Amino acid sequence: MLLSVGCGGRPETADDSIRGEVKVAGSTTVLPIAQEAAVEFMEANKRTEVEVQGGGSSAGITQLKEEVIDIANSSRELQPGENDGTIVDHKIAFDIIAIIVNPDLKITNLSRKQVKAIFTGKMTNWKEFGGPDREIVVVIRDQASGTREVFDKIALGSTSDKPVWCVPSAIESASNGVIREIVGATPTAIGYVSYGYVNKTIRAVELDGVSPTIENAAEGRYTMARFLHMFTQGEAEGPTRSYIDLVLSDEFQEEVVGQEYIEVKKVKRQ
């Protein structure tokens, strides 16, 4: 029996000729999304395990290039010297950057200017914009992760030339939960975490006033947004493939891609 994925729904039956193993490792802005693919296909495919890690973007492509693992998730493109032309992209969501702070700071709406000022450690009270005498606690992502190297580019302006450098007393974490936590916890906090990683300990904040949903930045008017990918060395083949092409399957896209970030398909720029 045939296992079939890569027209447009997640399989109903397995394929015994399908087996083997497949290791993940990177971003874990995708790690939740990779690892429910993982349950999915381990449940229809019996004769394969998928290892599924996080560790940081930077660290999956590593990983990849040493041919420790399969797959290397990613929340970033690829930097100048990763690729030498062998290594495959597959685009698999696009996601937002949502800036973040505890529910209790009556802060609902910063502009870009404001952002970059108090990650860059010149503005430290948030009396500055009309909130509590109180210090201002930032929180962002370690030096691996994808997500923190899309942050300081669009929001802070960094290059590799010149790049923007982040408070010396910031709080580094390396995950989106940690984050979320760090923040939920801490009164005067404010940090940044994918969108998928957003619920009722925290509050999102608007960025210029507008506020960091799926329907603005699908359209383009929350402009910290990036694709989510899933990296190969080479053409992926085997359960890789497989794997790969359940992720992309309509129906995972819809029931479980969609539910957090933004199908695929459904983003016109490529």
Partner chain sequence: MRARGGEAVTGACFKGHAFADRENRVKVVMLACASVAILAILLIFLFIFRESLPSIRELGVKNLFFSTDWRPNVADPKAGHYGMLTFIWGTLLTTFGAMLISTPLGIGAAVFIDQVAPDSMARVVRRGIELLAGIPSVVIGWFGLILLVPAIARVTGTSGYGVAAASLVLVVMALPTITTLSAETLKSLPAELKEASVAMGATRWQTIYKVLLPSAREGLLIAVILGMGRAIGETMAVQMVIGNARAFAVSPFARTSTLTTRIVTDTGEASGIFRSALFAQALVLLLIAMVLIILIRVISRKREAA
Contents of the next structure:
Amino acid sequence: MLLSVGCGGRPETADDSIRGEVKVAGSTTVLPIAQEAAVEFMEANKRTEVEVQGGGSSAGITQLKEEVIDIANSSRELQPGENDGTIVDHKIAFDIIAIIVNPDLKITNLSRKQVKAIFTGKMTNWKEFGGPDREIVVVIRDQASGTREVFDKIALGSTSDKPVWCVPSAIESASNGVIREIVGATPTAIGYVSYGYVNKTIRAVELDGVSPTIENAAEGRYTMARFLHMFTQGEAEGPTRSYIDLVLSDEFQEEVVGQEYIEVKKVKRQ
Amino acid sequence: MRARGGEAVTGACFKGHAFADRENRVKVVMLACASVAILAILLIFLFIFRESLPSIRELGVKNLFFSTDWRPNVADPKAGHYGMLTFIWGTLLTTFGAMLISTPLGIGAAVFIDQVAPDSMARVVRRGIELLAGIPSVVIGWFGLILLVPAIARVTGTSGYGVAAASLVLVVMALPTITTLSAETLKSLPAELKEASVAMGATRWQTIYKVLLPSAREGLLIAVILGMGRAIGETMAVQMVIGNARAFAVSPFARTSTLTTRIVTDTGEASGIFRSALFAQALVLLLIAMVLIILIRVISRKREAA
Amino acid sequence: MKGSRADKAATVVFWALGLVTIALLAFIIIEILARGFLTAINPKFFLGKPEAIKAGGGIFPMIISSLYLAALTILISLPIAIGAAIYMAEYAKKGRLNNFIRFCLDSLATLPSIVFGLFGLALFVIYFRWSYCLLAGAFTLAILNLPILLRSTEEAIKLVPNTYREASMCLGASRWTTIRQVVIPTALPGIMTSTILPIGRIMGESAAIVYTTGLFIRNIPISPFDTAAPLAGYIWYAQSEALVPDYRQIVNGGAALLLIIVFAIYFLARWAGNRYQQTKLLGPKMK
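Could you please show the structure of the form predicted in complex with its partner chain, as a counterpart to the form predicted on its own just displayed?
Starting with the chain above, the whole complex follows.
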């Protein structure tokens, strides 16, 4: 999905020593962050133009290697075949995927086996888990979602050769916000969201007795977590460098990244 | 207005007939404008077909149109499965549910407007129906999402999303079409028909049931078919309440997708053969619409012949 | 007696059916306005800049996108509709070609709008390489709206009394001169009136534009080749992506505002239509 950020309306006092165009594309998970950064960047540097598009992590990486774009957003690591040694990785955020249920359900812990059984439709009624005799409503993300990719891989054991599919009756949602909304409103629903979306309207359950917290994820006990990346071809220079610096700045990390994800500096892993 | 027209006529008298050549050219331009409709239909067919061709070729008719196996692959489109039968069924099921309610409601409201209601009331209902037709589908979808879905969830203990919610939303979309066209048909019936019936001692209900509705049969059928067309083609309102699942729906409260909702949900992310499969779904919609149009043509020809 | 009881029951049923439609309309209007009216009329909202992921965004560029799109669409389709309507009303003879044109118009009127959307995506956005922009949306909607616009234009032209034409022709005017000097000026107020209603429809359309104009922008589109985000499409996008924390409020406000706009256009069209009919019936006011 193309989302263009136009120009205009920038303050007169802006610094214009930085100029040029930055093209960004890739992961839809990173898209809102990249877009917000583009707005702030263009407001601060009025001689620049930042164009941000979605398309998914894979498409972004392909375009970066073809030098169509300057920055590839990705919600996954580079795959062995993709890295020829010239791509530079900028980790811009850390994300934990939490499994969430409606607070009415008296369920606080699920084993990995149970999670797989629920999401693949082998178990379809909460009474099998000591809950009410009601159908389990599974809520998942859309196919292009990096969050779904990571969840499928880690929680369901899906691989590109042998993909594992969620139960066909699962509700597909385009965002974390909508999943939280549906799970919060449906007494029998279960889903997954990025860590930043966990609040009182839903309950994050433990996975094999480990709760989804920053400490548990950073120390490797909770494995459904990943970094979000901005990849560049070689070291970033010029406006591309300044743009990434803005994304990594303490202020932006705190105000924007921290709203939905975890600031990179809070995670010491690697 | 009349004065201006008169002036123009006198002005024209002196320069008129010298332009036989220009006359023909003008006619060609006007014909060209009228032919835009033909061109548009041809282009739509051409492009939708052209874009669906790769998926038809690669997957074959059976795997594409008659399979329920929908497992797309965004990263590697060729590795996915793109059977659309589930969504064809979803479209038929939601439309059927909608017609079940909107047909009696729409024709009933039309009879009310034409036969039962006092003039002022008839006008209120007619205006109301026109306003209903004007409500944008995203607004009706949002209404469905925040009111219908929770209500269905409460009553049935399901998630609330699904075929039933979609059908109810579609009632709102199809109702104005059915009511307006049915009322027009009833109005066009000769007045003698009703007078004769009443003169023979029939009550109002008998007149409506035994005389008016049977004589309006073809027109009412066309109204219902066009209402059906609205329901089949509706996209946003249905997408917001149907649950966007890929399961083959067997219960009225099952979550599924229709052709239109699958297209609008996935087109943004799809590429290659995945996208082509979505165009193939649009091709099916296109063919369904053509069948409806031809059906209407046949019916109205029959009506004219009768 | 039996007949009369059935008659009474039927009357009650028909009243109920008639009233259900009105109740349905009232219910929708009340629910939508109750949730969004206050947001919709808040200048901070309707004159505000949208936010990508933060709370407190407005929808001004979306309103401008909708208006811009409607203007472009009418600009493209009206000349074609008038030309086609003149052909159908003044030139066309009953026959195969005429029949086929009608068939195509009926088909255009029945095709789902998402099919137009995909067509616009394939032709304008991808094939012509325009990318998501106002013009791609406007051309798509121009085709979508052609049947309605043509029908109402044709009706306005047919309302011109034949005596006008005869008077002009027997004074020696050619057909084109008659059309240009007599028919069009007489029908013009009617034609103008009949473009109002389609504007409402254009502004409410979403399925045909989400993949032709774009879905999200932060700045007002200037050129027809700029990406835009008409209000109806943005409402869908906002509720489906829910990226901003206050998306419910934005969708409530946007839906209420869209409803108000579309209804205002409807009543404007009615008012103009009535006025036009009155002047036709009573004759022009003499200067």
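None of the values given here were measured: they were computed from a predicted structure. Positions refer to the first chain, counted from 1.
A.B. asks: Seen as two rigid parts moving between these two forms, does the chain keep Thr86 and Val39 on one side?
C.D. replies: Segmentation between these two forms puts Val39 in the same part as Thr86.
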